[in-house]
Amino acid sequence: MGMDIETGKLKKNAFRVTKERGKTAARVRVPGGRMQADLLEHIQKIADTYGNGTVHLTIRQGFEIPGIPYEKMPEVNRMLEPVLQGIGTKHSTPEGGYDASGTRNIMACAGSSICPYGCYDTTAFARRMEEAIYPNDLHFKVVFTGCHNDCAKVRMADFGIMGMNEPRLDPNRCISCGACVKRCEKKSVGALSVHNFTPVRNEQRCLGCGECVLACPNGAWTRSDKKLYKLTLFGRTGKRNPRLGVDFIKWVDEESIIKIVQNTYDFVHEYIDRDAPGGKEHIGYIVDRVGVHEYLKWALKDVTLNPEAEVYQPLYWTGVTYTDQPGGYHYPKVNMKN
């Protein structure tokens, strides 16, 4: 079969163009990177029946089934239906499969259901974000990590959500051993000190990482029931101007994060350069071009931040910039105050 196929429709239905002529690969998002094991049987059957018998586990925690003939896409979509239903991804095309090709799979580390360092259920929040932002053709990357160890590398994403949890001390259980102070100094940021034989937390310095909770031998430190987060913005890799995401808000709640992400879609729809290659322009480039002040007006529109939330001021954009100057690149000193 030749290449006489509408590639835009191909990709919009969650298939991708491959190097093998006449063949495609089915792409499936797995929000939060977790799925029931019994769904693997369906995936194997599709790979053996229509693909080349292999499955590629993608960097973004989804999977691809390569080697599928273009004309078999409708059958593959029908076979994928129970998988998509079981995973919980949003999809609603008449032919089956997805109705969006832009926003990438929402990634997450193992989170509190598995990892002792995790401050929240990363998979649950990732699936809630999936419900909030799909379908959408814009190219956004959203990543969740359970704590400040940042195993999921959220600072390389457009939106990074990092778990924070305010530790609570029961002085009646504290035995003044100093274990929490030592742990915080060695493994975190040294936010604890001792006064009158009792550990005292520097609230401004504390990351909410929970190391003190894990270190305490007597359960004097516990995690708060309220789930709060740090939100980072517009990290990116790629050929031009890679940079780490910047801290935007700390101790912020889920509702505010979801609304800020949704508002950013509105911002991009308003300001994106439609003449950019492929009709895509990275959000960070749009903010660079339009200005951080304008972005903040859109991002925080109708957002009622929780009382604990703290917005970082100023915001600093950094990273390598490629130029025509000698050497070819430089690290700019940019201060974009909000």
Given for the second form:
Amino acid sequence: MGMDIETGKLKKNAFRVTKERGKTAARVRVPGGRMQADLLEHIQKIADTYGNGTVHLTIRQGFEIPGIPYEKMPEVNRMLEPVLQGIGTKHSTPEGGYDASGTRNIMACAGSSICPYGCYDTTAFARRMEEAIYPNDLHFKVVFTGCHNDCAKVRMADFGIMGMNEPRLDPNRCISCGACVKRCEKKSVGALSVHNFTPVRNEQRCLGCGECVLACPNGAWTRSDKKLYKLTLFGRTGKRNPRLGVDFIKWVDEESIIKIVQNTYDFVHEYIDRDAPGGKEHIGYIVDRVGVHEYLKWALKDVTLNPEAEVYQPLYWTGVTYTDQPGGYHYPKVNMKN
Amino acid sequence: MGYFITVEKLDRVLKALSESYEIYGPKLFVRGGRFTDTDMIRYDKVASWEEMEWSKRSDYSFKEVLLPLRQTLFYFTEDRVKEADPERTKGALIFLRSCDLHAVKRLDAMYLRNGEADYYYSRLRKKVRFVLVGCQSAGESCFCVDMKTNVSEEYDIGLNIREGKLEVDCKWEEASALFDQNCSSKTEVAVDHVTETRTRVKIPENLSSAIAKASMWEEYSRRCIGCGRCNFVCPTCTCFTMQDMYFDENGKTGQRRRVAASCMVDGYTDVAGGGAYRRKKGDRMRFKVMHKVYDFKQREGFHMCVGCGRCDDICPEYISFSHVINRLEEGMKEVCGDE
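Starting from the form predicted alone above, please write out the structure of the form predicted in complex with the partner chain.
Full assembly next; the chain just shown is listed first.
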């Protein structure tokens, strides 16, 4: 008897239709990229018992366990139960595995719990975002990175969150060594200049990366208590028009970011092209089609931005567009309706 | 005379003393550290015992109380000069550990006896009283025992931290009356001190300036980034530089101030004509180390370094000062042979 499986269902359950007839791959997501090490044992057991003994570390901080016969999916889901519980992934059916796979794993760089540059606890924020948006079948990519080094490459995601710490200067601790000015010039955006032997911060240019705080030998620079972020929008990879996400709001708070992402789900529900292949249309392309003004109306609905927040307007994206010109591609200056 | 006293009652004593003394102690600055969500301990005005942080050694020392990092000396307007008011008119009561109390002796040597007494230092040094807080154990990087700074008698008030209460030894009459009134009972008190440290140092007997030729310094040209943290946290580093700052509007008025300087930071040895005596970080390291454990002693009879270990803990490049001291012996062998 031939194999009869509804592929749409298994995909939502976070299994993949693979090249190999009869074999699937189980996908395990680790929101925020951090987990208890002892959970790895379950991954290994699934790979050894049902898979081909290998695990692929996914690009989005997950595990993909290939070589699993389709009929073993229920058993794999049972074995995944402690992993889902251990990681704290919401799921409606005990031992039933994942409820959705559309919204991709929420990624995070090591963040401030490990990295000296991290401006906030990226994993913790990623987990709060997970709580706010998972499970969901819509294709969303949300990525967290600790600072403007952007090791997590948030500018390639729909929503990129970068930590910002507003630096504060206590001039009485400044000994005019120039370390902060040099550091900002060489490693960041050159937002510091010197006046009367004291650094002056160009607030417009400052990224809140914290390099000045790290450089100061005397604790004259410190970080503001309030954790604020930069939110970037609609970067993407893929075939049609890959591009980097652009700055949307600077110095925005956590609550506003979560609300904006949630609002975007409403926007996508309203405007998604239901005839798109597989019913999937990425947010950025929907915004390209509908217009950024309409998007912003939805995104900022009922959002009370914190007083520090600075919204960038207008928003322009560029990126690669493929054409039949020599070379086959070009970088348009603006490809957005604004 | 010694006393048992509760924290509550000690605060009463502090309150009474605060009429004529500012009280300074190590304070925890929450999220005041370099990295996100890290704290910093440094000296500041305090009003009570609980405000002080004794669980760890302060990152920066008490010296900022006597040597403000940035101190205005006078203001000038065309042909007139006005001396800056002192930062503090009251006396000061400074809570510190034994190593730091020994550091006071070094600061005094530099600013009171090294030629003419420094006017601005003297001004802040007057009416300063010290509360020695006993050490029950040494920190990982402390090496006070080898630097002979673990015991101190030069205190006005000595204090031991005990479960639920404090022990006080008071050599200062004005305060004795207050302790008499507020103590739970009287007792004999010897201020706690450590007798051994995990970090040990040995300064070679034959140490001389010949060590400048040793190869060990080259390593520090590679490793040291010249940030000066080791100097700024050091309770015995006393160097400063001058700044004449003109107010923007007319350029004829301004202030002269002195600002802490560091022999590890670029510019320290710059001279007219573009010269600089110690360009290489290794040379700066050699200069600093030798000043701390060699040439200062030639002049004063005791080492400048008090073994507090702050420089070890603050170095972002993990350069350990105590480790450098311990390499000197090998360095001397290299330059002098084995005799």
